[in-house]
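One chain follows as structure tokens, the form predicted on its own.
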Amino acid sequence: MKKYMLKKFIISIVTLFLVVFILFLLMELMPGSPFNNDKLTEDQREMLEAAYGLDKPVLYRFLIYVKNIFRGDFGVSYNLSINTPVSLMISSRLPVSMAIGLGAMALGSVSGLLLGFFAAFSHAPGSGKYGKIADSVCMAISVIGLSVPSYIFAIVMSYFCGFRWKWLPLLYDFRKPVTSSLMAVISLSIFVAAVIARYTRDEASAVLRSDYVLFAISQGLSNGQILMKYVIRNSLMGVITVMTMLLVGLLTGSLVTERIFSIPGIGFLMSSAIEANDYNVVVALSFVFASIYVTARLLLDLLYGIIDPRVRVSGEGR
């Protein structure tokens, strides 16, 4: 077990090292600087170069970039908020989206879960005619949540529940922070419900029709038993899996409505230094992303090797 967590854990430690790497490539090689403004003259932005460091030799700036980076120091803004810490501006939003996130996960879990199981037991073997039914519609309202997209539904609740009946606030008030953002929860929990009663009712399904489940139906046992026994245990490793990135995504920010509700989250910090041309907080907020990705991916691993000790020894073999 120690050496397979132990092979995680450096995987991690180098794909974290291949991410800053390649984000500072990138911030490298895109056009222009962070000083575009045309009112600077060509001496003015030299001398901006040189207090911020940037006209040091590119390898020098890259062993500094990743030495401050590990420890949390990402820079200053050089247009949203001048000579801000970005590390100040991200810790400040984090909370909001995470909070926000993790309020559409779970809303959107418990949802898809009771979906899913439903439609696979509409859909078991003797449930009749009026069971497909009941799958199909399952299925059908799951169709809607994955095509339509989320800032489609806040948009729209925001039209109805905030603005034409002034159910909940159309805006994110820090004095309100539950009902004012109860409108973005509810719209992001929609695609994460879709997701999730998908691969709950497949993976249930798959159980269902398998022979022992078969044989505990014809020793009549009632639909709870088989539920609690045998149905969830077995077909919720795969669902997890895909809770988990959709975990990751939520917890991200979602740029779109995050701005649509005038949250201030990471996402709309996301999408406002890119509109201002911000490489520093670009480049930090995507290093934040790839980190909280990898260390979900890190755990999700050690946590398969602990449920399934097959996991574990396939990949001490590899």
Contents of the next structure:
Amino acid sequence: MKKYMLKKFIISIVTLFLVVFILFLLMELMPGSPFNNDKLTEDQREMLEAAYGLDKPVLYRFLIYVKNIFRGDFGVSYNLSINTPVSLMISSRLPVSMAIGLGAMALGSVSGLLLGFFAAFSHAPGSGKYGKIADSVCMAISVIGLSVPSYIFAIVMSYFCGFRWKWLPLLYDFRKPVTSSLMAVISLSIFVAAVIARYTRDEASAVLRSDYVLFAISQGLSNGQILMKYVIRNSLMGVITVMTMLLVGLLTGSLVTERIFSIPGIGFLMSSAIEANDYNVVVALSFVFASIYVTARLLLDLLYGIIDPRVRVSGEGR
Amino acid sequence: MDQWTKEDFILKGNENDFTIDNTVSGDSYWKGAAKRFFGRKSNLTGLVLLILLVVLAVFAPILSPYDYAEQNLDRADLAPRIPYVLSGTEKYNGTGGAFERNKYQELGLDNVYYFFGTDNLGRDLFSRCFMGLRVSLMIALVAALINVAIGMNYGMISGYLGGRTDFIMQQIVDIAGSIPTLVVVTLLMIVLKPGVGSIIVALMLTGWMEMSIITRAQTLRYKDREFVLAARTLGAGNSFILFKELLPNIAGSLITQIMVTIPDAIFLETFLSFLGLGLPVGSCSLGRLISEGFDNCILHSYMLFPCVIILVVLMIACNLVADGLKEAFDPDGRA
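Switch from the form predicted on its own to the form predicted together with the partner chain and print that structure.
Below: every chain and molecule of the assembly, starting with the one above.
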């Protein structure tokens, strides 16, 4: 177990370093230098470069860069809000995105679990014709949720619920953050719900077909009791494996969805920084996204190793 | 030693007596997969929709009387008009209340039919939608094929050679796989010039890993089987074993994986174009059309919905076919 944990931890650290290295490399590859002024003499340029540390070797500058990044110093914004520290811009927007992401995760998980268990029970042996139809309907919903990108739901909802029928505010409003971000939460949660529904259904129907559930049924336990006692506990395990996939979906989805509803989160910041070529902001946000993802992966790997001993054995054997 | 000839043998018994017992014999790999695939309605629905879209993408821009890129400002913002179905009348919800307007009648265009209307530069949206579908499909197909080619070779080499090579190759995949796709693609698109080539490069850099993991697992599963041992005993070289013995057994998962990669690639293209990182303004792809349609959808909703519907149908069809293939080639979920 220790070896497994250590290995996963080292991989995460290496990955983050690699991300930082790629970001640094991109900075280096960007054309132009800050001192491209013809009026500067050679001496003056050298003085300026010395003042900003640009005369040092590449490796030294990389180490400085790493040090700054781990201190949270990403430089200042060039275009979006001039001379504001990027870290400040990010930290003020992160809570909004977190709230929306967590909301989508919660809403999606609950509806996905319900849908999945419902489908599994209708799909279980001896459920009859209506059960089959109910199962097909649930699976059709999950296929749509899996295939259609979340921003399409966002666009369609913003047009119908926001613009046409005026049920919900079209854009984000500071005074009513809950109602005005509801559409974003729903559109992001559909993918989560679809993924969880599918996995829950597969896992739960395998549990329902198992001998011990058959025994429980023959003992006269009701559906509710079987659900509580066996199905939930045994099928949640599989759902953990798809969590990273969900996180990727949420991160990617937030970029466009936040833009569609003008939600002042990091996704919107990223997409406007891309548009404005605000390089420091893009680099910093890439690092933030990467660290969120890597941390989540590490946590899930460890969690999975704890829950399922087979994983860490095969991990060590490799 | 004398060579045996055919005449040395006498056929025993009447050959017409033989029948192959079909009740117990199993289907071949491909036949069984085809049977399972075509036996499910959802797979057929997906396949039919996909074929329909591909046919439309190929022929609709050719058959349409209007060019997809030709601008005609006199005919800008025309609502959809289809004979006997849509009259081309558009409803406006202005500040002065709702009113209806038929631009075809105002401009005196009697026998002119734009099935999906025109955009704000007067370009025919019907041709544009299917041209965009064609471009998106092509990007996705090329990206998927490249991904599969890279991932397949990587996975087979890693799984077949094993040992230290496998260990190092797997660590590379592990690390490369933990950098989020989103970050790689976004940064790449900022550095490279926007265009079809850069999108394909971005998709290539991020998509091969899953393929390599699947191929490696399959190679590990088959490489110690008796038929591989038999081939090696008969003196077959490594490349013969890899491509003639192992590859046919992995072919099913390769095809499945191509079908899984295509919708991913389409999604990334539309996503990047929507963010302004995909194809440059003026080019035509599903992502650009959706992005342009969204900018205009408050006033002219018809500019948004046809391309959104095409994308939705395409994604659902691809996913249905991919799911069907997964089940057909791997009925009990071993891979």
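Positions refer to the first chain, counted from 1. Please read these numbers as outputs of a predicted model, since none were measured by experiment. For clarity, a rigid core is taken as the largest C-alpha set superposing within 1.5 Å between two forms.
- Superposition on the rigid core between the two forms places the CA atom of V213 2 Å or more away from its counterpart.
- In a rigid-core overlay of the protein, D43 has its C-alpha displaced by at least 2 Å between the two forms.
- Relative to the superposed core, M228 undergoes a Cα shift of 2 Å or more between the two forms.
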